[in-house]
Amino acid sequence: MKTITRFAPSPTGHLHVGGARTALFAWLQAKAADGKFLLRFEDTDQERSSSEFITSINDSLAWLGIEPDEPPIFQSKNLKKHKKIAFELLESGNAYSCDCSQERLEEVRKAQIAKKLKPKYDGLNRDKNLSHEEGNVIRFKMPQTGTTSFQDEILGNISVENKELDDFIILRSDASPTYNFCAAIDDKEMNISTVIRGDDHITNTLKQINILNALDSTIPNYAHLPMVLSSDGKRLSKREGAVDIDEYRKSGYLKEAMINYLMKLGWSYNSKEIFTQKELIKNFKISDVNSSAAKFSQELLDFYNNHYLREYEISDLFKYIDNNFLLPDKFVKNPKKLEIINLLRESANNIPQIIESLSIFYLEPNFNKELISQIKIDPDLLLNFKKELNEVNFNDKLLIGVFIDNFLDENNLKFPALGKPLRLILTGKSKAPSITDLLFLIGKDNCLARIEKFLST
């Protein structure tokens, strides 16, 4: 049997982490298995779905480089066909109607809370063979004896005993067909063989598998991924991970270390930290997902996302930055921007955090009370510095490191009693990068002037 696997996202909201691991190890699978992986955009909720959803999630999926093999499906086309198979399982008995009103529902569900029972229809008209009339529901006959297993590619044998399954709503009193209906009417359109989705779904899946088994059709695999949580354990929050995917990418995150990052939700291969796409593919099986929830962590997020800000092609990462960031004119005219992006890629978590820090290189600092109190230095001992550093050859970086360690040999000092004050004086900031990159980038003249400028407050 061909591997088919989907991802079906509802269009009420963005793509977030949870969703986007779904649609990885979906889209791996199918590939590892030179299979298809399809696009279901599940959009039966008119009042909810978005277009605007739907070209977010789409934008969010096609960055990532998850692409369906064959173009999205939508779930509202196919409304008629699902409405036709509600009726033909009403005529073959496997489904019935019925007339209960909310109000009778309501009050059987609080009799069976009292009773401290799970809330579920009661039958009152499973075996009324009622004429469907408008405004009625019609309801999936469940079997009543027996058990309902699975099963599952990661957490095992899943079996609930029917009893405690209820006749569920497969079309509603506006005749517009349920969820779990759609959902296993449209895997079997679409020969799905591999369902892999949260494990929220276990449920859904035990109401699914008994649709198909009525129509007599194939069961697929499934794999249900424990959810995402908090690095506290709890569910996650805009605070922590659960954020659109997209403004992950915004926030300069580059989409080599998102997927990574995804992978390592639940799913590690012989303790590599590293992949490529090609070793994803040839490595992953669904089945090796592990069974406990995962924890989000952003601090794993910013080591992988930093290790390929430093993996880029220096020149490739400027034109990625310039494409989708806003880079300042007067940086973008420097003529050691690639080199000045090259020292500050090191230690970033993200593209912004390189943004950041490009102005100390063509901005002067302003130097107010509260920064020339921080900058303690001998100014005879500076001005000695600027006259020195005037002949310097700054066409060679080794060449102003080795004047650096001369001037403090001729002068007796450690290096903080001169790094400390020349970094401020340069940056104004007490963090930066070596002096001797900040001289060497920053250049001669502009190193000269801010010198000069502190020496003259």
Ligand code: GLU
Contents of the next structure:
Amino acid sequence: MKTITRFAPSPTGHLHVGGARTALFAWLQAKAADGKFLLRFEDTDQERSSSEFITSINDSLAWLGIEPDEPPIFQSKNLKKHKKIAFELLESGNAYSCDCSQERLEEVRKAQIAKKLKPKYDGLNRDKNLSHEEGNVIRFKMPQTGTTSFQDEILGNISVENKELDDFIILRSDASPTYNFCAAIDDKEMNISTVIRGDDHITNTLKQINILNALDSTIPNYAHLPMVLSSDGKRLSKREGAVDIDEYRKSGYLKEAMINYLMKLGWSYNSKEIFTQKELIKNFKISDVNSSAAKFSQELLDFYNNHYLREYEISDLFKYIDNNFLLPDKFVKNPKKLEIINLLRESANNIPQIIESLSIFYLEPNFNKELISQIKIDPDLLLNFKKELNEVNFNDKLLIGVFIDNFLDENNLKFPALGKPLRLILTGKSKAPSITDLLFLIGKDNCLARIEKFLST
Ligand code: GLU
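What would the structure be for the form predicted together with this ligand, rather than the form predicted alone?
Following is the full complex, with the preceding chain placed first.
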């Protein structure tokens, strides 16, 4: 059987971390088996679905490179077919018409709860063979004996006694088909071989298997992914993970980092940390996904992003930053811009952090009282340093390093005695790249001007 997987988002919100992981795992499962990955928008809830979310989900998937092999399917376009099949099940006796009122259903429910029973339809109309009148619903006739089981690729055997299952509605009184019914039929029509989705769908799977059985259809494999929890083990919040994936792109995370990070939410391979797309396709198996919940970790995402920021070809990284973020003109004109980005990316977790540090290369620090009070250096020594610096050949970073070492020796100084105040004078910051890098990249004239400015305050 050809491997065909699908991602089936409801376009009622943006793509979040959990959904992106589901899509990625489904995509990889297909690619690993040289199969197909399909996309189905479950857009039957007209009120909550919107084209804005369809666009946003498509864009996020495209950014991550998780593209379907065929144009997306819209569930709402299949409604006629769903309805037709609901009536076929009614005809064949696998479903029945039901005219129970909301009031009656509510009473039954209350009585069951009072008796500590699980609320479900009591089957009043199950065997009455009522003719289907307008306003009736169609209920699925669940088997009442035996069990419904499946071998989940991640969670192992899942089995439920059929007497626990409800005769759920497949066609509502307004003749609209329900979610579980549509999803089962669409998976069948799309020839899905493995359904990969969150473990919140396990009870739906039990219903869908019974629908497929009634239609004499092959039952796909199922793989239910454990939840992604926040770092403190709670539901994901806006602060962690429950944000539009596109927000990560906008906040300067690279797609390679995002992919590697999403993989780590439940999947690992030996103790390898970094995977290329090829390696993922070669090694991914859905059955290797961990059966316990994954935890969101901003540190891990930052680790991957720092790795890929450092890994990019520097001119490609510059182009990417220049095309997607706002770089100050003064910086873009700097002939040493690639070297500067190369230096700053070493310690950056995302692109805005790089951009934030750029100003030290084209803006003099603001020598206000607070900054001046932090700079502790003998003015004569600094004056001397400035004079000698003027003579240094700035074309070669090595020569600058040699000069600093000699200057420290000649004046019998330990590095911090010069390094600390000099870093503040050059950048206004106590944490900044090495002095040699700073001198080289800020350039001789600018460095001399900054020292001069400090001396004249
Ligand atoms: N539309 C469902 C959701 O967004 C997914 C259903 C499925 O994958 O079968 O949670």
